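Coming up is one lone chain in structure tokens, specifically the form predicted on its own.
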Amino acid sequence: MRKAVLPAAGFGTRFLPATKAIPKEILPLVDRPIIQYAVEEAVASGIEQIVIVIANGRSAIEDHFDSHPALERWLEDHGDIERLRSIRRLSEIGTMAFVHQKEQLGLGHAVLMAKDLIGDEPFAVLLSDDVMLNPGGTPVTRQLIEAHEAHRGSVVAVQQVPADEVSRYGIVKPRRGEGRLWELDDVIEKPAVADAPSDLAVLGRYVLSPRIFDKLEQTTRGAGGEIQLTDAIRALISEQPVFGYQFEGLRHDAGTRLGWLKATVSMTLESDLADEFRTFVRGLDLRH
């Protein structure tokens, strides 16, 4: 497992006007824009490759991994050497490809968008929204990884969620399973509450046999006029093994406003500053 595609295309309507000039994935957890903690993810399981899906003119992303010789002088030259490390990394990380997506055409597009690049081998993806932490632990994609090494077959992430929140996510059919690992049935795409197949919801990350390009070509446009990743996961489902893996770690949404606040508030507390940032919160009025 050599390669890995992020879709960050989207126009991020939920954070605007904040998304107006900058892609929704370069806003900040803590100290570093919420793509990166995909990235960083993705090169400590493994990948080589990196391919991201942008939208034209979205450049923003593009900058951030690449050199900044002023800023590297300038720290350099002020004795800031743990933040010029910092930066450095970033154009050092591994083998980046950038990928246009010309329209806003749903989640199976963008991946189909890095098909040329990705070529006919397995492939993860990972929806840097969705913030997967497994501290001292292995990586979730790897997780995914080792899952698909082990099985010969595509492997999504789930984790059980609370009834009233299924008709949010995909939501996994199981035929049988054995610890964390399931066999699938089927994927049923936000269904409602009565009609849910389990309490197992697809997250951000997966393991992808080539053959989903197929699947995806042929898949039509649904609501939105998109063309949807579920859909071309259920049409494998009927060729190929597909598998759910509940994966160890945390997730944070930074999908949404309050998702990010959220994840923002966690992700502090686990810093440096979480000390400082605990006494202030005690000191705050919470009553109104």
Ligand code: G1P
Contents of the next structure:
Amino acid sequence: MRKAVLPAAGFGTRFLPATKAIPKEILPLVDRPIIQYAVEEAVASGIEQIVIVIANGRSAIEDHFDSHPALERWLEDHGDIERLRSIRRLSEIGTMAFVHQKEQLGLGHAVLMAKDLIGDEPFAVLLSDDVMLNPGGTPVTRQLIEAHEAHRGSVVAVQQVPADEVSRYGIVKPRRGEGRLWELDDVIEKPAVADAPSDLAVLGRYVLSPRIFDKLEQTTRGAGGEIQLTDAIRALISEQPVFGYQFEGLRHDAGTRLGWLKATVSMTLESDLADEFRTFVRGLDLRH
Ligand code: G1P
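Having seen the form predicted on its own, could you now give me the structure of the form predicted together with the ligand?
Following is the full complex, with the preceding chain placed first.
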């Protein structure tokens, strides 16, 4: 598995007005833009070519992964070698390509924009809103790639969610399983609680057969009036095996304001700022 697609072309409406001029993927978590965590996970999973789908007129993500000679020179002149390294590392990440999604027609449509760059080979999809951490263990995308290699089918990352949250996700209908891997009978985008076939939600990591592109081309608008990746996966299930993989690791939902705040607090408590931040939090008056 060599290639990954990272869709990053949404309007980021949940974060407006913060995301009026910059994509939400550029909002920071501790010291990095949200999308950098997904890029690092892809690279740590063995991915060599990253395709980022961006909206027209939004260059901040491209700039972030480009070199910045003036800044590098300044850091060098000031002897700030550690920051210099962290900046240089960003522009040295494998091959990165950017494709534009001209109209915001949905996640499935965004993935379809990468068709020509992916070609006829299986590939990974990472939604950077879902920040997946598995410190010291196998990166979540790598876990999916290994499941794909062992079972020769498409694989989506799944995790149990509270029953009252099923309508926020793609929900799978597993058929039979073995350990963490379940073959799927169906997947439904944002079902009502009463219609949900399980409480296993698809969380933003996928390894997909290139056949998904044919399915995406035939997918019409679904939930929320958008061309949904979930609907194309559903069509794929009727032709090829698709598995849900209960991954090992912690997922932070950086796609909502509250989720982003929780991710910020949890991740700061794991960072070099942990001691001072803990002292600060302890000093807060948390009574109503
Ligand atoms: C998207 C997918 C959904 C999935 C979710 C995971 O939804 O459409 O199937 O469960 O990501 O975060 P979104 O968060 O874009 O509404």
